[in-house]
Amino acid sequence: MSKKLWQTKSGLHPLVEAYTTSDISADQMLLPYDVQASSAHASMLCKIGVITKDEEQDLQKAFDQILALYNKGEFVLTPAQEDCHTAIEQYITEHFGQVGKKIHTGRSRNDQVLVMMRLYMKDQVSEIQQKIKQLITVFEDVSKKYQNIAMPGYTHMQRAMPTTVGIFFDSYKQALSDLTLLIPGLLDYIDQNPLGSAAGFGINHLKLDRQETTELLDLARVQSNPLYCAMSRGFFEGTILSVLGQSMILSSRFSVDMMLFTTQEFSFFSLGDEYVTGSSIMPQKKNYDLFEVMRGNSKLFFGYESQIRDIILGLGSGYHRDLGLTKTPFVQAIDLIQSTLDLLLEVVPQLQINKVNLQKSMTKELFVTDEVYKKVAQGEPFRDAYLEVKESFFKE
C-alpha cells in the first residue's frame, strides 16, 4: 500500500482514510498542472542551490516518464494515495532516489494545490472566452440571417408586439458580448502565483526566488501575501463561477425559449433528427431532450457554486481541510459550462425557422400598442389614447 507524505509508522483506521480522502478524479484529470508546477519549483530550487543541477536533471526525466505515463493512461491515482501530489513524489523517490524527497522543499501541498488549480483555471478562464466569442459570432450570424422574418414578442408569457427572429436571436448575442467585458479582468484577478506561500505562512531560512516560478508559469506576478494565498482558495474559485456562471443563466434562458417555441403550439423553430431524442412507447415523439438537460443542467451549476460558497463562508484565515472540499465542485462546474458552449456552437446554426407559422402567428393584438402611438403621433395624450384604443380592442 502507498505511504502518505505524513505518514511514519501506523496508517489511518480505514474508516477515517475512507471519510477523509476527497474524490480524486479531480487529481487524475489535473495531475498535468501538478507536474508543471513541480517542474518550475524543481528549477527555482536548483537556481538557488538546494539541488544540484543533475539532480534537476533527473526531477525533469522524472516528470517526462510521469507526463508520458499518464498520457498513456498508465498514471493512475489510488485513494491510498490521497492525491496526485503524493503519487508524484513516491513516483519519484521510487524511480530516482533521494532527489524525490528534496522535491517537497520550500512548498506545502496546500501552495501546491494552489498553483495547480491557478494554472487549470487561468487554461479554462482562457478556452471559455474562446468558446463564448465564437457563440456571439453564431449569434450574431443567425441574427443577420434571420434579420427580417417577424415574430411575436411575448410578455407574461401572452403575446405583446411584435418582433423579429434577428432580435430574438441578438437580444443573446448582445448579453454575451457584455459578459466578454468582465472576463478580461477575471483573468488579471486570476494571474498570480501562490507558488512558494507554503502553508500560508511562507518559509523561513530559505530564499525562495518566487519571481523565478512565476515566470516558468508564465503568470503575471507573486501573490505576496502568504497568508492571502491560503485565504484565496474557494474565494476565487466562486468569484470564477459567479462571472462565468451568467454564460449558464443564458443558456438556461434559452433553452426554456427554444423548449417553448419548438412545441407543436407554436413550431417556430426545429432541429433535426440527429438533434432530437424519441420515446420507448409513442412511435410519433420527438423530443427536445437536449434543451431540457440544459435547463437541469444551470441548476446543477449553481448547485457547485452555492457548495463552494458555503464551505468558505465563515471559515477564518489560514487553511482549513474543508477547502479540499471546493475542488471537485469547481471542476464539474467548469465541465458544465464548456459541454453547455460546446453544444450550443453545435445546435444553434442548425436552427430551422418556420416562416409560415411565424406568420400565422402575428395576429391582430401584436399591433394594438402601434394603434395608441399613431394617435400619440397626431397630438393625442398617451393615456387617452391608450384608453380608447383598449375600449376600441375590447369591444370587437
Second form
There are 4 protein chains.
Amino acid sequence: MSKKLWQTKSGLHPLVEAYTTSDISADQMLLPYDVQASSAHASMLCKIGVITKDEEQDLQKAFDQILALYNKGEFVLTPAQEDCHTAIEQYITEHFGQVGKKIHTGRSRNDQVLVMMRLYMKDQVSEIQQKIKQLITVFEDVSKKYQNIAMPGYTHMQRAMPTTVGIFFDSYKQALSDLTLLIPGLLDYIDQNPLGSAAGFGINHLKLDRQETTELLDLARVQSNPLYCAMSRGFFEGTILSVLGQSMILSSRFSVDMMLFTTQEFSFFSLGDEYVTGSSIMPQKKNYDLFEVMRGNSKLFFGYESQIRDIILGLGSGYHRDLGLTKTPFVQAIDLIQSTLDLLLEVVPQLQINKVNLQKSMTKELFVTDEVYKKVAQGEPFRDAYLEVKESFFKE
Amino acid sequence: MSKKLWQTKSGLHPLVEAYTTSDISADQMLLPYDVQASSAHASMLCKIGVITKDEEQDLQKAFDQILALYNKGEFVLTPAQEDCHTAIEQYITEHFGQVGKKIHTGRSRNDQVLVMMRLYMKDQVSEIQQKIKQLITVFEDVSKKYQNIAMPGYTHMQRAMPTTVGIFFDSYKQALSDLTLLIPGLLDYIDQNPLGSAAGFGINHLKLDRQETTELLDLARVQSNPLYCAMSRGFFEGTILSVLGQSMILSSRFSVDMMLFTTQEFSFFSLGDEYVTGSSIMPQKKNYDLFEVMRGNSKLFFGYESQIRDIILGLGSGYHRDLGLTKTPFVQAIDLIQSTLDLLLEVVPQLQINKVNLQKSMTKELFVTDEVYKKVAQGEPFRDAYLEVKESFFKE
Amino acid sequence: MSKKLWQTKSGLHPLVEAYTTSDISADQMLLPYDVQASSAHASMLCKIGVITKDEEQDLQKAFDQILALYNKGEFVLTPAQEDCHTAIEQYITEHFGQVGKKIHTGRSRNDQVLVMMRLYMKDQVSEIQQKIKQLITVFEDVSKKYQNIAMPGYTHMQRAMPTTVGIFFDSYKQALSDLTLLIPGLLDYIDQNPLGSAAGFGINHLKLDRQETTELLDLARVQSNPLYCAMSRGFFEGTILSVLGQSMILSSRFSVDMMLFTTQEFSFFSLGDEYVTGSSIMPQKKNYDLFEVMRGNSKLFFGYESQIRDIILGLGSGYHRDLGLTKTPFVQAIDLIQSTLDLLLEVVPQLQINKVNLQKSMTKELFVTDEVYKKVAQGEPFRDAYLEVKESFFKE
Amino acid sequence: MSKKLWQTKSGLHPLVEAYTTSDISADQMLLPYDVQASSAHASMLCKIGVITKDEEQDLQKAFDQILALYNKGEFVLTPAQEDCHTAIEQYITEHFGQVGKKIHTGRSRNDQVLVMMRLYMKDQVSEIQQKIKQLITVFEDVSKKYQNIAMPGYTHMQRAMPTTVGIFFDSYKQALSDLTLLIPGLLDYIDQNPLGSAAGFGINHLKLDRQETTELLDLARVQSNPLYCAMSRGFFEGTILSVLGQSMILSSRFSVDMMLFTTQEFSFFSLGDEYVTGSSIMPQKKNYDLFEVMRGNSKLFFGYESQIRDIILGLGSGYHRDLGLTKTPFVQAIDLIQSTLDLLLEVVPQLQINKVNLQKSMTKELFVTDEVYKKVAQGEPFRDAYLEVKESFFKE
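Taking the form predicted on its own as the starting point, write out the structure of the form predicted together with another copy of the chain.
Below, the chain from earlier opens the complete complex, with every other chain and molecule after it.
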C-alpha cells in the first residue's frame, strides 16, 4: 500500500480504500498534462523565491525523465499510487530527494487536478473542432459528387417527395457547420488557469504569481475566484459534453439512416467487405456493425454526460469528493467523440451509392405533391388543388 | 371534431386521435409567433404573384384581428383544433373566405412549426441572456456589499479554510459571466429561416422568395437545405437547452448552498417572512420552499431536456411525428429557466447575512493551513511543515 | 388569493407564490382519493373520540356532496386553492362550519398526500396489470392466427434466417407474460397505509388508530415507521415506474418494428385508414403517427421517471418540498402507460398481414444456415461446414 | 490479429475493428459462466448424438483445464481475442484439435452470450438479495441499540419535531425490507434458459434438447421463443437494474444524511480514523469521502442504467450489435451495488453517536406541535389550537 499525500499513521480500512480509490486508467493517460502544469508551477515557485534555481532545475530534470519514461511506456501507474499526482511526487522524492517535498507548495490536489484537466480539455476541444471541420469537407465532397442522383425523400418513414443523394449528404454538412459556431465560445470559456486556487481558498502567506503560470501554460487568463475554480470541477466537463454532444446526436442520426438504407429492402448504400462483419452462425451475413456501434455509442455518451451532470447538480459550492468521479466518464465521453469522428472521416467517402435501386425507388407517389403545385401555379387555391389531387390519387 | 388540414372523408379512430393529439397549451402561447411568420409568408406569396394584393390585405387584416383577439384573451384554442395553425386557418376561412385556402400555399405544417419555434427561440434566448446579465450585476452587488465578512470555507462539507461572503457570491457571478460567453454563438446558430423548406424537400413549380421572408422576420440568413431544416426540429431545441441548462445547474447548486446555510445549525443566511412558507401542522416552521423548488426544478429541467434529446437521438433524418412531442418539454424547460432567473433576481438581494453566526463559525481549524504556510514562508519544505502542523493539531 | 393552511398574517411574495405553487391539474384528478382517505380519517377520529358522532356525520355528508359535485364536473379547483386538500377543507368549513377546522387533526399535509397517492397507485397498478394480461391474450391470438405465415428473421437489420409472423407476435406475448411476474411483488410493496405518520414523526398526545384507517382503506398493513413514510414519497412512485416502465420499452420496440415493417420497402404489415393520418401538403401520404407517437412516448416516459428519481436521489431522509414536484410527472407517466396499452389493445388485432410481400421476401440467403446444418446433421464439424457453405454462397 | 469466428479471408479495416471491439475486462470476469454453459452444451450435443462420447470427454477436459488456469490467474484474454468465447474455442482447437470446431454446433454467439449473462445475473441477484437481508439486520441492530436516544426530526432541512436515532435507522431498515418484496419475482423472471435460441431463430436439422441444458444449468425453465431470447438481451439487464437500483437510491439518501449529520455544525454522528480521509493541503481535515463516493456512485449507477435502457429502447426486435454495448455498463452497475452494500455492512455498525450534540439540538421549537395537540386533546379544534400556538411562539 503506497502512502497517500495526506496520510500520517493509521491506515485506511481496506474496504474504504477500495471504495474511494478511483480507476487509474484515466490518470495514466492524463499524466503528461500534470507534468506540464507541474513544470510551470515549479518555474513560478522559483520566480517567487519559494524554491531555489537549483531546486527548480532538479524538478525540471525530473519532469523530463518522467516524460521520457512515459513516452517509452515505462512510467506505469500502480493501483496503490491512487493517481498520477502521487506517482509523480513519489518519483521526484525518490530520485531527487528533498525537493520532492516542495513541489506541492502553494497548491492543493484540487487545483492540480483542475489545471491538468483544463489543459486536456483545451487540447481535446481543439482537436475535435479540427475533425469536425474535416468532416464538413468530407460531407461536402460526397454531396457534390452525388448532387444529381435522385433519391426518395421520406417523412414518417414513408416515401414523401423527391430529393437527391447530394441534398441528403449536404444536410449533415450544414448541421456540422452550424455546430462549429458554438465552439469558439466554448474554447474561450475554458481558456483560464485554475492553478493557484489551491483547495478553493487560495494560499495565504505566499505570493503566488498566477499570471506567470497562466502564460507558461499558454492559457488566456487567470481564473481568479478560487471558489469558482472549485465549482468548475465537473461543471466545465459537463458544459463541454453538452455542447460537443450535439455531434454525437448527428452521428447517431446518420447511423440510423445508414442502417435503414443498407437493408436489403432499401439497398441505397453499401460498404466494401473490409468495413462489414460476418456472423458466427450464418455464413452469408454482411453486417454493418460499425453503424450499430455508432448508434449505441451515442447512448453511452449521454450516459456519461448524465453521470457528470447528475453528480454536480446535487452539490453545493466548494470541493466534494464526488467531483473526482467525473474524471473517468469525461475521458470516456471525449474518446467516443474522437473515435466516432475518426470513423466517419474514414467511412463516409467509402459509401457506395447503388444507383439502380435508388432509381427504382423513385415511384410515382413521390411526385403527387408536384401535381398540386402545378395546379397552384395555374392559380387554383392550394386547399382545392390538394383535395382534387388527393381524390384522384386514391381513386387510381 | 374539427377537420384536420389533411383530412378528407373517413374519420380517425378516437383512440388514435386521442393518442396522437398534442397538448394545446404550448400552442396557445406560441400562436403570436405563427401569426408573425404567416404574415411574412403572405407578403412573400403576394410578392411572387401567388396571391393578389387584395388577398394579401385580407390576410393581414385577419392576422391583425387574430392578434387583437388573442391579446384580449379571446382567441382560445379548442382541443378539436389540434394546434394553433389549424385554428388560424379556420378563422381566416370563416371570416375571409377563399383566401383562407391559399395561405398554406408553398409551405407544409413542418416548416410552419419550424419557423414559429425559431422566432420563439430567438426571443427566449435573448431574454434569458438579458436576465443572466442582470443576475451577474445582482451577484456583483452583494459580493461587494459583503466583501469583508469572513465565512468558513468548506470542502467535503467540513470546515476547511477561511473565505468571505463576498468571495462566495462572486463565485456565482464568475460562473454566470463565463456562461454568457456561450450565448452569442448560440444566437448565431439559431438565427436562420426554415420557412420555405416545406416538408423537408422544398416546393417545385413555385418560386418562393426565401430571402424575402428571412428579412421580414428579421432573421440573419436562409436555412437553405430543406432536409437540414427538417433535421433541426427538436435538434435546435436540444442544443439550446444543453447550453442554457448550465444556468440551471448553477441555480441548483446555489439552492443547495442556501438550504444548508439557512438550517438552524448553520444559520448564515436567512430571508424575510414574505419569502418563506409555513407548515400545516407545525406552527413554528419557516421553510425555504423556494430553494427546495429551485433544487427540484433543475431535475425537472434535465428530464425535459432528456425527453427532447432521446426522441431525436434514435431517429434518422427527415420528419418523424415523434418530433412533435418535443414542443411541450421545450416550452416547459424554457419556462423553468425564466422563472428561476426571475426568482433569483428578486431573492438574492434580499438575503440577510447573519454576521454573528458567521463570526462564531470562524473556528481555529480553518487557520491550520495558514500555519503550514507560515513555516513554508520561512523556508521549510511543504511536506515537512504539513506533517509537523498536523501532528501538533491532533495532539491538542 | 386563497388562504393557505399554514398561513397567518403576512402574504407570500407573488414571485415565490408563483414559483412554489404546483400545477393543479393532477390534484383535480386525484381529489376522489383524498376524499376517500379523509373519510376514513374522520371515522377514525370519531372512533377515538376526537370528534363527535354528529361531527363525523357532517364530515361524511360533506364528502358525499363533494364527490357528487365532482362527478358532475362541478368541483373544480382554482389555482389559488393550491391543491385539492385546501379545496376540500375550505368546502367543509364553508358549508359545515367548525368541524372543518377539525378534519386536519392528527394528520399533516404530508401523510394526507401520501395516502391519497397510495390509493391512486394501488388502483393504477392493478388496472395496468389487468391491461397487460389482456394484451398478452391479444398477442397470443394474433400469434396463433398467423403461426404458419413465414417471415424473414433479421439480425443487424439484415435478413438472417426464416421465422414466422406467429413467432414474431409470440415474442411480445412472452415478454409481457414475464413482466407480470414482477407485479405481485410490486402490489405487495405499495399496499401499506402511511396515514397517521403526519409530518414524519407521528402525533403525540393523540392515540390515532392507524389499524382502523388501514382497514377502512382496504390496505394490507400499517406503514409503521413515520420517517419511512416520509421517505417513501417519490420513492414508491419511482419504484412503480421502474418496474412498469419495462412495458414502455416493449411498446417502443414494437413501434420500431411496426415503423419498419410498414414502410413501402418492407410492406409486411399495414393498418386501415381510420388508424393512419395524412399530410397537410402531400395528398398521397398514409402515416403511422400512432406508432411514432408510441416510440416517442417511451422517451417522454423515461424523462418523467428520471425527474422523479433524480429529485429523490439527492435528498436526505425526511420531507423536502422538492418531493411535491414528483406528483405531476408520476401521473403523466402512469397516463402514458395506460394510453399506450389501450392503443395496443385496439390496434394489434387490426394489423393487416401482407402475405404476398412476406412471401416475396423469403429469399435464399435466409436458408444458408440451414445448408450448414444439413452438413452438420451428416456428421461434418460445424466450423468446416460453415466455411464451405460461406465460400459457395459468395461464389455464386 | 486473431481470427474472428465468422472470418474467412479479407481483414477488417483497423478503424472499424477498433471501433467495434468491446472492452474485454468484463469478459475476463464472465469467462467461468461461459465455461459452465459450454460444458452443459457439450453434454447435450453428446446426448443427441452430434458429438461422440470421446469428443465430449475431450471437451469437458478442456473446460476443466481452462477453469484451472483461470483460477490460477493464467487464462488471460488478449484484446485480439475479442471476447471470452473466441478465447475458449481457440484453446480447445489448439489443445484438442477437431472437436474445437464442433463445440459451436447448434448455437450462435448470441445465445452463448445470453446464457452466460443469465447465469451471471442469477448469481448476482441472489448474492445482492443476501446482502440486503444482512443489511436489514445491521440497521435493525443499530436501531435497537439507539432506540431511546432523542434526535431532532427535520422537514425542509429545518428542525421540525422530535424523533429518535432508533427511528432514524429503522426507517432505512423498513425501506430495505420492503425492497426485498420485489426480488423473488425478479429471480423468477430471469430464471430461464436462452441456450438453443441460436441467433434468434433456433436451429433447423438438429434436435437440440433444450430441457437437458436447462436442467444441467439449474435453471427453472426453457426460454422457448427464440426471438424473445434475442429481445431479452439488454432488456433483462435493464429490468434487473431498475429493480435493484432502488437500493442505490437508499444508499444515496443515507449518504446525504451522513454527510449532513457529520458536519461540524450538526455533529450527530462520526466515524473512527480508519474510515475517514485527510487533505493534501489542510492537515486538520477529517473527510467522509466514503459517503461522498457513495452519493456519487448512485449517479454513476443510473448513468449505466440509462445507457442500457436507451440502447434497447430505440431498437426493434431481433439482435442488433448495439446490444453488445450493454455488457460493460451492466457489470459496472452490478459492481456498484455490491461494493456499496459491502461498505454499508461494514460502516453502519461503526457509526459513533454523539449524544451530547444530539441532546443540545433538542431545542424547544421541536415541541411546539406537541403544544397544539395538548390543546386538541382537551377538545379544542385543531385549526384554532394551531393558530393560538403559532401566535404565542412568534411573540416570544
